[in-house]
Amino acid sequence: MIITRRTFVKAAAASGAALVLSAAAPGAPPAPVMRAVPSSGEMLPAVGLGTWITFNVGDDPVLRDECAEVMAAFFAAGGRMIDSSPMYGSSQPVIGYGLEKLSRPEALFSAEKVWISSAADGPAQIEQSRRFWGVPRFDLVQVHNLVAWETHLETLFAMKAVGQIRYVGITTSEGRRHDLFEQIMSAHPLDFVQLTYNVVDRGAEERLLPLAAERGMGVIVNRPFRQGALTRQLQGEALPDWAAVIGAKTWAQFILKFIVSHPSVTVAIPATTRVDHVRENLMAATGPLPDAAMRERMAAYVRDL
C-alpha cells in the first residue's frame, strides 16, 4: 500500500501517534500496526526481524531450515522488514536460502548494510550482499556503525538516484557516537536511521528521536531486548496487572509495545531463532499501544524492579 506524503501528514495529525491498523481477514491472526516511512508514505509493520547472531548458522542444514521456518512464521504473521549486515557472519546467505525456500515472498522489505573500511570497496560489498540474498535490489542500505560513512553515503545516494536501492540510512547501537550521528542526521537527507532504544536504554529520546521526526526520517530500533539480556533479567519477575490494558502478555511484548508506541519509531527488529518467539513479537504490534503516560509508567516499573 502506498500513500502520498500529504495524506500521511494529515493522518499523523489526526491520530497523534501516526498509527495505522491494517485490516485482517476474518479468522486470521490480528494484523500488525503499520507505520509510514516518512520520506515516502510506504507502510511497514511496526515489528521486523533482525538476524544478528541468530542467523549466523553457517552451512548446517538443520539450523538453516530452522531459520527458514522463523522467516515463514514472520511473513505469515504479517512481517515485512528483515535486516542484516556483512558483519553478521553467514546470516546473509542463510536469508537467501530461506527466501528461496519460501518462493521469495513479495512482502519482503530488505534492509541491508555496507560495512567495510575501504570506501572504494563499498559497491562490491553491496553487490555481494545482494547476490547472497538473491534479490534484484535492496529496499534499504545503511552505513553500518558509521564506518567510512562519508564516502559510503555518497555511494548510496548515487545508487538511490538511479534506482539501484530505494532508501538510504545509517546505523549505530548501544548508545555509541550519538553526537556524530546527530550531525549526520542534520546534514544529510536520510530515509532511515537505526539505533538502540528500549524501556531501559532511553538516551535516543533526548535528541535523536525528536530530530528524526523533525527531519522526516524513519527509525529502526535494534537490540530491543539487549540481545536477550533484558528479557532474561525480567524472566523471574511478574508482569504488572495493568500490562493487560495494553495487551502485553509477556515481557517481550511489554518491551516491544513500549518501543513501537513511540511516535518517532517506524520498526523494531528483534532477532530470534524460535518460531513461537517471532509470532509473540509480531503480536506485540497488535491491539492497544501505550500512550505517553503509560510509557512512563512502564519505564518506572522496570527501573524499580
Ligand SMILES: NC(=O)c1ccc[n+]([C@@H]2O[C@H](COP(=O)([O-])OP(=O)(O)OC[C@H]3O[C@@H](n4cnc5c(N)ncnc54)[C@H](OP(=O)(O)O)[C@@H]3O)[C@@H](O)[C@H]2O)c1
Contents of the next structure:
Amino acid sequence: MIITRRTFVKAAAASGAALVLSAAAPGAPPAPVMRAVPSSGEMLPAVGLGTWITFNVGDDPVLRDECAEVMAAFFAAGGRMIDSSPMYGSSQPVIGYGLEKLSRPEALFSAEKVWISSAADGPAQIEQSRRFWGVPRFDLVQVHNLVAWETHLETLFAMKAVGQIRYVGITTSEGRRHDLFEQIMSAHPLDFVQLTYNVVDRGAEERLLPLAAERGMGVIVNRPFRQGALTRQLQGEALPDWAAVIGAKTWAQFILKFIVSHPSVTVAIPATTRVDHVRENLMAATGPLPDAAMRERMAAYVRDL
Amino acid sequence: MSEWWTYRLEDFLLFSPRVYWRMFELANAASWPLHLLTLAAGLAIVLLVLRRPRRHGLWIALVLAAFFAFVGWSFLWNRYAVIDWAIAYVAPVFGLQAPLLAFGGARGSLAFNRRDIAGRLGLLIAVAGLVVYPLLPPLFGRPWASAEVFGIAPDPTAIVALGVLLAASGGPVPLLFAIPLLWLLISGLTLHAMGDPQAWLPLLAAATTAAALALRRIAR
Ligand SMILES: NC(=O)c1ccc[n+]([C@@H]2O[C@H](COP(=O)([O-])OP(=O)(O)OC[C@H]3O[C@@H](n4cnc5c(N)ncnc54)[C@H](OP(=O)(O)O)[C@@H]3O)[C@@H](O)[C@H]2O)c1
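Right, and the form predicted in complex with the named molecule of this protein, after the form predicted alone?
Below is the whole assembly, all chains and molecules, this chain first.
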C-alpha cells in the first residue's frame, strides 16, 4: 500500500482511537466469547438479540426509542447478530429505525427470514425486509418454520451464489417438525439452522445438534427463556451456590451459559425490551462456561426444582 | 399450517400488553377532542331509538356507518394492523359494516322499534358500551389515557352497534349483527391470549347479544 498523507492521518487517528479504547478497557464490559461460523470461520459473539414481540412496537415513538436503546446497549456490549422475520409485525422497521439512529453499526450481523407460502413471492419479501432494515444485503436469510422450504431454499442458494446474501438457513421452534428438519439438514448445504434449545427443552440434543456439528452448520438457538416463561418461573427460586463457579449471577445467565456451552451451538438469541437485560444476557457469554458434567448438574437442578 | 395442534392461542399474539394499551393512548391523544363528538353522537343514537322521530332509522344507520368506517380506517388499519398483520385482513371487513349500514338505512327499511326483552336489553348494552367502557381503565389498573371510547376504539363501537341493532327491525338487520359479533370474538380472544382480565367483557357483550337473539327466536 502506498502511504499518502490522508491514509497516514486516518491510520494515526485509528490507532489513537485504539489507544483510547484500550485505556478505557478496564471499565468496559468484558468481550463475549466468540464462536466460528462453521462454513466460513467468521467469528460471532455467542449471544445475539431476538426481536419477536419485543420489537413489535409499531409507530410508538417512545417504545421505538427504547428498542434503539436496547440495540445500543447490545452493540456496546459486543453483540452482533440480530434476528427478525416478516412475521414479527413492525419489528423490521423498528430495527431499521434503531440502526439508523445508531449510525449503522458495522458490527451488525443481520439474520432475517423468508416467510411466505407463495414461493414465487419470496424474493420480493426479502427485498421488502431489506428496505425495512436499510441494509445493503442480509448476512443470513433463513426459511422461517420451513414454510415453502423447497423453493425458498433454491432462491436463497441462488442469492448466495451471486453474493446477495452471505449465508442460508432454516428455522423451527419448540421441537416442531424435527424429522423434516433433519432430512433437510442432511440433504442441503445449509450454513445455519435455528431451533429451540435450553435447560428444559433438550430434544435437539438427540439428533439435530450432533447432525449440525457433523454437517458443519452453525446453530442459532431461539426461545432460550421459553419466551420469558422460564425466567419468570425460576424467579422465585434461589440460584445454587455453585452457579458462582460458572459465573452465573442470575437465572437468565445460568440458562444462557447452559445453552452456549453446548459444543454445537453458535449463537443464542434472547429477546428483550430492557437495557439491563440485554447487558446481563451478553455478560452470560463472558467468564467461565460449564463443562459437560456441570451442564448435566445444571439440567438436573432445574428439573428437580 | 403444519402441526397446528401444537400451537396455542398465545402463539398467535405478536405484541405485548404494553404495546397494545399504548396504542389506545396514542389513538386517544391523536383524536382528542373528537371523543366529545363521538360520545354526543352515541347518546343521540340512543335518544333517536327511544324517541323514534321520522327517518330515525336512516340517521342512526348513517351515524353508525360513519364510525365503523372511521374506526376501521383510523384505528384498525392505521394503528392495529401495524403491529398485527392479521388485522390488515380484518380492518376491511370491519369497515364493510359501514356500507351495509348505510345501504340498510338508505333503503328506508330500518326501524328501531322493538321493545321486547331483547330490545330493552339491547339498549342497556348500548348504554354500557357508551358510558361504562370509557370508565374501565382504573378498574383494570391502566391509565385513563388508554380509555376505549365509542367511535374511536373498535370494541365499544361494536358493542353500541349490537345494542341498538337488538332494538331494530327491517330488511338487512340479521346481516348487520355478523361483523360486530365477529369483531368482539376476535378482540375477546386476543385479550384472553394477552392474559388480560378485561377479556371477558367483549365476549360477554357478544354472548349476551347472541343469547338475546336466540331468546327472541324461541319466543316467536
Ligand atoms: N421459528 C422461529 O424462527 C422462531 C421462533 C421463536 C423465536 N424465534 C427467535 O428467537 C428469539 C428469542 O425467542 P423469544 O423471543 O420467543 O423468547 P425468549 O428470548 O426465550 O424470551 C424473551 C423474554 O425473556 C425476557 N428476558 C430477556 N432477557 C431476560 C433476562 N436477562 N432476565 C429476565 N428475563 C429476560 C424478556 O422480557 P424483558 O423484555 O422484560 O427482558 C422476554 O419477554 C425471538 O425473538 C426470535 O427472534 C424464532
